[in-house]
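Starting off, we have a lone chain in the form predicted on its own, written out as structure tokens.
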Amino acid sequence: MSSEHAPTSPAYDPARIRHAHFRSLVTDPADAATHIRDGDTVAISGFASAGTPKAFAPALADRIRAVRAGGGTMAVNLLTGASVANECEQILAEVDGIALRMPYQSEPTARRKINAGEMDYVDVHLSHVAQQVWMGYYGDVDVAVVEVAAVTEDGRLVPAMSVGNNKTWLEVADKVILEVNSWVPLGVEGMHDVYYGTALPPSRRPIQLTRADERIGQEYLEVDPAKVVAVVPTDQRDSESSLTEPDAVSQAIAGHVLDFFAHEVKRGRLPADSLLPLQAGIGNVANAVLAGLDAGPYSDLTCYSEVIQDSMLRLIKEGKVAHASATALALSAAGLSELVENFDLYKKHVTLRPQEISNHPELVRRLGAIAMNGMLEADVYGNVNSTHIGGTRIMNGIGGSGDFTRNGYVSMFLSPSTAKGGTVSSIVPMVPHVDHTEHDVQVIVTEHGLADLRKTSPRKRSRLVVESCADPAFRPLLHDYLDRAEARPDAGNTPHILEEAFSFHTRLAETGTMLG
């Protein structure tokens, strides 16, 4: 579609494309992906499932069809901000269109694929990909695809609904796609806040953030309008999170962690009225812990996270939560309703951040955040495995739970004790993959208790974990294997029979104490 067409296209609104040379570039999906080729490095827009472009799979797809058709070959390097909308990733995967991906993925084909060998998969802190990017880990970025809101009259870009590694991809990549998105409501200008004072060592200097609500950056991004090779217009809302309402399970987690801020607060280590800035990963335990303060004393509570999540919508709508700080919003359909008929209120509270800041090691220390994150599954001694199902295939990815586990004031894991129906404990003697030592992981939690590992030694630790968080079904075996670990001669600080540690599912399967 060239240029004089544009005010034809149903998702062109010139509102939102305010400058003259960006307007000249107008075109449609098909036309953008040309630009791609084989073997280029992409790095597309979207934070969890805000702000991925919604016209360049499709028609990434269908050019990969199209050469491969004419016997050529075609595939990308596929580099993002976390996971995408799974559209986006389910039809590139499904046509086989990426080769490497990274930092972060949550698609079922796309996992597939990486599970069988037949994508390469890279799984990054948070971070770290701002960095590794900027020091050429993965070579040039090729091609940057871009979701915003709008073009301002002097060229700037005002953000959608996520920030996420947009800030990076628009200033390394060769060239620039943008898709303009006219669903994303014209009042989010003003609510993004991008830092463009990082820098590589040795050049660092401190970044002045001191409060979750404070303001360091500019309201829009950057780009330089020779990269700039095509502007797609859009008008489709963000793909939905899949959350549930909060079950048994869920608020019986929940509410040993208010247990536990309350004991904490009495101690005099957090502030009665505020506690210190929540981080809560993505998911509907952490999403019912959320849920869980409305009833809580609290009543000024600010977040520092990755993600804000129906529940922090609730509560800054309730006067509970006075800010939330994140680079992306993570709703369900009920969610992004309730955003987009209540802009203006949660603009007021709501501040969208590149994710080498939401998630800057210096600020979730200097900050005191609390993180909570979820996880697959923990072993007595408190080390934690979040990403590897049996050790070997992964699930998502550690996204940025490291971020805020080792540089959090607290780290909190939460998780159901058990999973499949009942049939497989989370509380394990060693976990086959470590994301999270347990020099980093303070506190567990399951439906059943919680356990605070600090100032705990290994044999003291690891009872207590049994005890506190693992289903009582389970318990007899992991006791039973403490006490003979603990009986061996060369039991050590930390006891374990290597030769049994890795095998506990399935000594239950033989013993026929598995449950079911």
Given for the second form:
2 protein chains.
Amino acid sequence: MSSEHAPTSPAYDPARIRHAHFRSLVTDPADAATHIRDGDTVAISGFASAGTPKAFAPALADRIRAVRAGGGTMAVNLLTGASVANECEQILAEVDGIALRMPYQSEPTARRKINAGEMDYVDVHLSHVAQQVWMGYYGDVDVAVVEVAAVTEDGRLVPAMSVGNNKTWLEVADKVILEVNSWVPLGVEGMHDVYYGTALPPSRRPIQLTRADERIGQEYLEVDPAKVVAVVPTDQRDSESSLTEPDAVSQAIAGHVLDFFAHEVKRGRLPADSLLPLQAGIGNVANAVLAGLDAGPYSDLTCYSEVIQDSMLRLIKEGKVAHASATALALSAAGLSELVENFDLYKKHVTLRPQEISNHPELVRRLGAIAMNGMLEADVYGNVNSTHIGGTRIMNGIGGSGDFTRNGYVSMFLSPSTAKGGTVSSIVPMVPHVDHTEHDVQVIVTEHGLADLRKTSPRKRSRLVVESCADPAFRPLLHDYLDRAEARPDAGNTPHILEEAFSFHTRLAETGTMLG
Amino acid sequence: MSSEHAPTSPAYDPARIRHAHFRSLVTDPADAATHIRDGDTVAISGFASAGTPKAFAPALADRIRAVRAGGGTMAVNLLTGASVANECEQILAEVDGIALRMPYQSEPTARRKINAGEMDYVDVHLSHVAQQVWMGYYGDVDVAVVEVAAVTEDGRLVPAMSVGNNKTWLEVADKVILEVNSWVPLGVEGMHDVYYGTALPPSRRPIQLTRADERIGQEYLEVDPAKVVAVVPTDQRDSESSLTEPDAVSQAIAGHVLDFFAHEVKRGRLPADSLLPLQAGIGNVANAVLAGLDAGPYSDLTCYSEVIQDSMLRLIKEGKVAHASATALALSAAGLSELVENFDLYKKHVTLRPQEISNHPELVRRLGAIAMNGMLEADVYGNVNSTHIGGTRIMNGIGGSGDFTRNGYVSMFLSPSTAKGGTVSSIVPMVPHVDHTEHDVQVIVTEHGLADLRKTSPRKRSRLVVESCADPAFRPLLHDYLDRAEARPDAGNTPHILEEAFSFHTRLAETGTMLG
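What would the structure be for the form predicted in complex with another copy of the chain, given that what you showed me was the form predicted on its own?
The next block holds the full complex; its first chain is the one shown before.
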């Protein structure tokens, strides 16, 4: 489809493309994909399930197949906000279209390629991505593909359901492809706060944000029209985040977290009505904890996080959460419907920012975020493995958990105490991959209890973690390990038996269970 | 000695105590020590070798012995800036006077007690200490013992050779003991910038510092005179940091670092004359790297670090470094003499700040510090062990290395490739304790070369680390491990053989060498 035919696309909506130059660039996905060459570094929009370009991946996959059919080679380096819609990740991984992937993924096909050594994966703190790309660590960015809700009369862009790194992609890319998605409610205009004050050192200045509901930027993304090579109309709904209803385990975890908040309020360490801004990672447990806040005595909560999940919408609707700041709306099908149906309500209480700002160490530290993230496993000394199953096979990536854990006010990790029907313990003698060190992890929570590791030396911490968090079936094994480690001559500050430190993991690999 | 006799102390200098109320509190160390009770939490001044109270530890040790001789019990929780003068740490550890120690130590007797499980040690990021104590994580602080250079006419305090956590200690303690040290040159007045704008969330505001040479605070520490219970005159010189002259290995490491800087300048990633503010950990290697900058083409360097070592004085004197910001002067005997003899010169180019500010994530990120820290060992995937020998025995602590590594612009770890006469490799298959994760470590340097881990996936990173940094004697062992790990079915994103991951360490324990 050449540009003069574009308005025949069923997704084309002139109210979404209000600028003549951009209208002249309207084309179909296949045509847009011809701008992408073998070896390009392609930066796309998308953070969790929100804001991934809808037409890009299928069109690029078609192009890759066509190039290969003609005897050519074709693969790209793919940069994103975080994970993107599974459909996008999968279709490109299936055609071996991704040579290098950065900074986060959570899709089975890509994961398999990465673990097979067939795709390079660089797992980067989400707050570091923009500066690293700006500084050229990833070479030139050839093409940015960014989903937006609309192009305004003056050529500015209304962001869609996530902001992610879109500001940076539009700035650094040589060419820009826009997807204008008419599914995104037009009412989204004004919900974003895009801060244009970041810079590279030595030119950095203070970022003046002091509250989750403050605005320090503008409602629109900017783009140099001369760089835009294609505008593709789409009308597909955002991908869905899968969520299950809170079960007994996640409700028990939520209960311990709520008790901890009450305890901290009582000690004068957290404000009684509002606590401090909440950050919660993606997933069922975090969703359950937030849902549990519904029952708490709070009336003026805020959220300063990466993503807004379903439970946050409910807290907003019920007046528990006054404001939620994030970089993306990662909702289930029901959550998406709820959002779209009551858009005016949510727009008042939600601000979406670039991930450079939502995860910025300066702001996370200043606001004093309460960091609540999931984990694969923790060890008895409080080191956390968030990324590598068995120490070798990547699950997803570190995402923003490090940004919040390191710089937040209280750093909590939440997990069921077991997995795989009770055969895998999430509390182990030593984690075989460390994403968050004992220096950063302050609180560990499972359905059995909460271990407050603040002001604890390693030898005290280990017993606390076992007694508070480990499943009772694993406690004797863990205590036995610690007893014998502590009894060794020169046992040290952090007693271990290196020959046995991974015995839980090797037993699992050999026998299918960590139980002895 | 009662207060009316105090002026007979040889260290007493009325020019140092210019306020009548404080003069009335002058007493001897033994009398001051009576304010400290069993179980107290005592927060003292001192950061590295600078600014530790001189009279406090011997007097407290005497008191502890006396109390015990009378059948009583006596020990305290000891909070400091970082390490303190070895004499102080040692004398208190020898009498088992410390129940809990926070946040950093580097003294052999204390280390032995900690590793024997006889002293609780809480190893905390230095930028986190003030907020954690303010928030009550360590309970009430009963007594602060702070060395100062003088008390002014209006009752303010001239800080000594380090600031550390002194502002916080003076604010939070119930009682304050001041040591007024007349060895500290009076010219030190004005060299400090004590920022009084920090707060706990939700009341935190942006910290407006944008350059290493900017001032945002005041020259003096404040204290509520009603809390001061004793003023002890002293006249002892600061402790000395031991430093050796740069040897061939540390000079080779410095050479690789200088090449890296030149490469980054060429790529437009670092300003040509000034680079970005340098942070260098304490020790011979860091000192050698800084000394090596002397030969570089730089004319306007700055330093934003914890400590100023000898080599920094030389760079200042030779006009290479325009300004150095830190929280302490940690100098050798020769360095101390040089400083005192040319105090007016150094005062113009040095600013000492609270460690809350020198290590603040907001400022480290904004200024874009080049973080250069030592390590015990790194693994092939870029995880760094800074603290635990063999994974169990604490050496010193994490100190500020995490503050700078996580939030700095480029994060580098430097070490000789071997220790113990070549029998111990500082590059190992897996580190048995992680202080800095693969997500945070960007560059590893030994005398053999520099591994730039940016934009590398784990499988590429591992070979780069081995080939660039490992001692040639260990490379075959490391490659063999990686070959076999990568050949395993489902080897994963980060191939390891858990049963053998610590084979270097267990071999060392069994045979006295990591060599096969």
